[in-house]
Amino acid sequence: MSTDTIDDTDRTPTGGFAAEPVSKVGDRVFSGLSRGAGIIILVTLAGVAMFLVWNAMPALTASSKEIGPGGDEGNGKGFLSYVGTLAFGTVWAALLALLIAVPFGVAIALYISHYAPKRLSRTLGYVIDLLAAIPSVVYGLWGIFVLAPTMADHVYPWFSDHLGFVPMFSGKVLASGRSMATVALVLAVMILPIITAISREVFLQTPRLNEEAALALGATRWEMIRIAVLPYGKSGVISGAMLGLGRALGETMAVALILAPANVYSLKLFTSQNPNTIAANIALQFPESTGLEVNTLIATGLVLFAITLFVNLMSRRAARGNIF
């Protein structure tokens, strides 16, 4: 009867036996794919930036009289003046949408995650996520034919009559309702699913022990949310808000369909004097543009690219808590 011998060299320092070496092929493949995906993203981003800069150079170096409204007649005001009102309108519309959407998004996320019954919360979650699947052109048509007339007839006049002393609510209400206020409302509905979905998932990840500890100390449900849930989910809410802001900054068709634009700086929400956005202006002007006009539109796209990049960088810093 033979016996197997055990080599003591197979023993570990603690007296056990070394485990069989695990194959690293899967790890290497996954690491290579991940690295390749990251490189592709960086190359694509660099390619887009180079395309925008290269094609924007003729507009950036052109004479001020050749750029802007009336440029063909030599009455242009220069690229900075031309893009200034567009950049202002882009940021203004996006900030208004964010101001409306964030409180509603956080409130809906809290209701789904901590207040609603399980079956209702699941249904509401599906409905909110479905809003993100609706095409922007559908939102634009809804804004023109439903939201704008309704708000112009019943809501905007009330704000103008009772809060007209505030510059934003002053001025004559545009009868069609195709004003900056309607654009802000439509954009708020469009970015609401992003903010709600991210906030909801972060709130659901709050450690159960933290919530139970707050309740055990006598806190009400709202106090528990304020003490345990909101601080834990702050970075997620900020990230969702910044992603929504990025969506609002680049939205094209809904704004182009709804807004009655003018090349002005204006904070008024209900009047006919509404600054246009960069994306909507490109969509409206590009089909009929030639020569230097195309370069000018691409240059405005470069400005939008820079604004979006800046927003994303600030959102990453804000999510880490070191924005300042």
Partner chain sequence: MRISSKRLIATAIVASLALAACGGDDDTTPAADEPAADGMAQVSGTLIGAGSSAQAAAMAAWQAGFQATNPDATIEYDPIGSGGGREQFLAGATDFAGSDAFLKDEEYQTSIDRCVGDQGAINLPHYISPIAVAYNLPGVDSLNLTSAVIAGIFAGTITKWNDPAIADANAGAVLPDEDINPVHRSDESGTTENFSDYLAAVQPDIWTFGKVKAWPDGIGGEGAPQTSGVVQALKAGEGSIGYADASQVGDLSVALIGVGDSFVAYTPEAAAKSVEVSNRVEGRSPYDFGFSLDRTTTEAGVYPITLVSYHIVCLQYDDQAKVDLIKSFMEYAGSEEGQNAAAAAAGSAPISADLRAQLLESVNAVTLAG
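Note that the rigid core is defined as the largest set of C-alphas that superpose within 1.5 Å between two forms. The structure displayed is predicted, hence computed values, not measured ones. Positions refer to the first chain, counted from 1. Compared with the form predicted together with its partner chain:
Core-superposed comparison between these two forms: the CA of F30 exceeds or equals a 2 Å shift.
I39: CA moves 2 Å or more between these two forms after rigid-core fitting.
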Contents of the next structure:
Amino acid sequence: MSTDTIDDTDRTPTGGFAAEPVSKVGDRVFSGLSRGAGIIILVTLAGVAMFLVWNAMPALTASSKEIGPGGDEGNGKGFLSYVGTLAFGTVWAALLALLIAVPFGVAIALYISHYAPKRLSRTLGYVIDLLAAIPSVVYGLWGIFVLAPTMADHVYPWFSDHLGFVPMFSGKVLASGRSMATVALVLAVMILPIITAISREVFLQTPRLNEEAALALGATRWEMIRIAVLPYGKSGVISGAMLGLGRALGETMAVALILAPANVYSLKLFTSQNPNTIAANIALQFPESTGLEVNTLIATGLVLFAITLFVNLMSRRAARGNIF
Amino acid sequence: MSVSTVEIANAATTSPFDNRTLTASGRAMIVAASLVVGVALSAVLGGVAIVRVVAIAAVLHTAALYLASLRIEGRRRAIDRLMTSVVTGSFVLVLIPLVSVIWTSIDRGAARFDGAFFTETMRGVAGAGGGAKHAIIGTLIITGLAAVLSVPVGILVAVYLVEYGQRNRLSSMITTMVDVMTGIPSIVAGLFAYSLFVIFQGPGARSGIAGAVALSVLMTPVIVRATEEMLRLVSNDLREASFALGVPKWKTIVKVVLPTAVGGILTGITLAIARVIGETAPLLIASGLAQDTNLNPLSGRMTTLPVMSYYGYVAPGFPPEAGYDRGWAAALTLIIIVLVLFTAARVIAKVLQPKGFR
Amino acid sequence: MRISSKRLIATAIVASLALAACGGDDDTTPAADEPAADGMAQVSGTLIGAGSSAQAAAMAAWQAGFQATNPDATIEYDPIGSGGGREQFLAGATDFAGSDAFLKDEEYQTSIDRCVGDQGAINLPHYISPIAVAYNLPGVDSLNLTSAVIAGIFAGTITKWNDPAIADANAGAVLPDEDINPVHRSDESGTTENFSDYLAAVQPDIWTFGKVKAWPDGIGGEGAPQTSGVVQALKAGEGSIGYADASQVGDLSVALIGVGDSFVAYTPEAAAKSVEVSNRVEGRSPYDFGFSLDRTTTEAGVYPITLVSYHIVCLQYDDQAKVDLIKSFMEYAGSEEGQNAAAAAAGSAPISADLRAQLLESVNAVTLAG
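Next up, can you give the form predicted together with its partner chain of this protein, since the form predicted on its own came first?
Full complex below, order starting with the chain above.
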């Protein structure tokens, strides 16, 4: 997972070995096979993209009156208006989750790599990895049955009462707690292990010499981390955060189960009027959709694909650009 | 004047705070004081609840330790202590949702986690009763098929990237595309597989294989990444030694490179499986829901555990409790399967880790 | 005979499924009218249906009851949603559809092409279920709501529980000065379609959004996925009110609905009556029983917020085994036994004996194309 983050030139077989023996048939077959597999990847991805575009086309070319709620009767507001709030909600929820998860992810990674007793660190890493393995439908059910009511009873009202002047915390707190704040928290828990896993790995790979040099100069543990570990791991953290962001953008079931959606642009965290996410909206509307409605949903899927693509390319750039 | 100086001097010498560093007894005092104030404060703020006491005491302890350290040990040590508290506290805080999720699943899933749940299907079941045999079988078939589809491709792609590609244009393109593929939202993969099989099997087609294709779209990039990393870790000396003995390149890869990395590769595969086995949305669209066991992945709907869990919640039947209980039991089963896979991955990695690796 | 069987229906609702099935056997109605399941020739094969999730629980009961007497037959049902169910049926991917709405006109035209022969598909209203207006307001155990109040609450014009419009119909109730939190479905659904159809029919001036599958934008309220989500949101949120399939509301309080001058509680009988006072949709096969529900009725004892879910089948199939299977299963679903089984398993309203007899004629009209 962290190939991006490690300068691996010294480990890569550099090819063109002088004494590389030649076995024409076997090598040709094997290299052909492996190249073929690579091409399968390209074909699959092209297939996914083509299918999305092909099925989205009718919605993108239809008259705007036919798209969106009320489209059946010609009262639709068009695709851009429809996808606008969804794209906003998708990015907003994912960014909130990232905002919560990154500091915790880095802290946990540091705890495991530099604070926990050496014997424990492996087990602790395993425990955090477990968070990644819990199915999203379970997170969704936990979100509605446990987290949402707890937060709505004990936490959100406090924010609303004491910090209500901040626009994000204003508005009437939804009694069932199925608001954007809960979704962001659940998404944060879901992407935390991704961020932690990658950060931990790069933190562990900090050259020992750098660490020991810092300590020898009399640095405290935190100063050593600040001077040696964090700069070394920065690109890994960014790359992990981007991967986590990608995961959060595409998360479907947990959001669909938890969020109380409305077709609005809103930054408020605790109310019943929350912008929905693209993936959750597809899951909610797909079963009852027919004809052009299906095309519209797939077109929103295309938008989601484009957003995640962008994030992924940024993540690669972040990872590559920061290697020193 | 002099009296007070003496007092301070006395206080300093009898103080548990040693002149340069915090002693164990000093820290114990801070912990105790934090707890006491925590109890008192939480009583004032609306009743002594364990959660509130611990939360308040933890914050107080962090602050007190920082201040004490600042006073006695200086700013640098104080910040170091503060960060230790913050990092440790974060870790403990994150354990809460993990424990809560698992506890909730066990607590609610236990009601139907019985023998019948593993030996019966939902055929002919209305209301209470029934089981998840068909869903467990479906999950194993679909995930197994997905693995069969993506493992060879994934490993071969990694082999190409590491052993043959040599950073040519095709390989850098594949690397980029693998990264892009990692980011495909699972529901988009589901829509893709669904409409792919509509071409072959007609509208509304749902089958185990369609679900497997959706999952393999999600799985393959994970396997490529893991395998690629493992292959890069294989020492070049091994390859060169093999070449020097006149072993052809492909045989070197099959007999030397891959076996050397097999532990890591298997771990990667297991983790990839664990990652997709809980996918709900794509299977909902591509494989659907059936009440009975379906052993033929090529035709007919096939129930999986996450889909069963989802429907247990959204369409619980009447009375709803029976459906909820089945849904949670299915979720618990799924978590246990994932746990077993995770543990297996660790064991495999340990057992197969060859010498000269890392 | 009719009266006694009606009484049986009432008891069957609380009886277990097995009990209901036995009751059907003991109280056999004339064989020509409704042959008991064990009197029918056994059928085998697989029948695939998909569609409405509203009737999923009833379908589970029908599958169980039918497969008990026909162990070689398999009925698969995927509750993907009504729209998807109709689409897949019309595409020929399934043998029958479950749908909370009868085929639209253009869908009926499509069905003429899809089905063999030229008679198209028919709608069989085998599942009638009241939609309850449930609320969570501690201390208020009983609530009368006129149609104007319901429309006002869900359209967002009545926002407080102690609004005079609510208080007027609830003399003696202590209504708190609290905000109303109306809960609606966040997914497209037949329940929303039927509920908004009711609001649009009775209070078009207050509910100006018409009959919609998806909740309209801009009128607020809390969205929740599926019936379970709505019920969960209601249970978790004090001051909430929402609409949901009556069998799923559990121990939530349920409002009485103003019809004419009286307030009607949802009961299976009152819901079944709403179909009896309604008209069949025109321009279809004589065997078709699509109902345009009359929401504005003022007849006493009729519960107007009712969901009718259909089985949509072709009148002709090109395979005798399929014909036998369809007829046998649909006959069972529409039989007294089948209706009681659904009532026990899903809290639905058994259809009346008259309608049962009519539906049986429709089922018997399914033939092999020839």
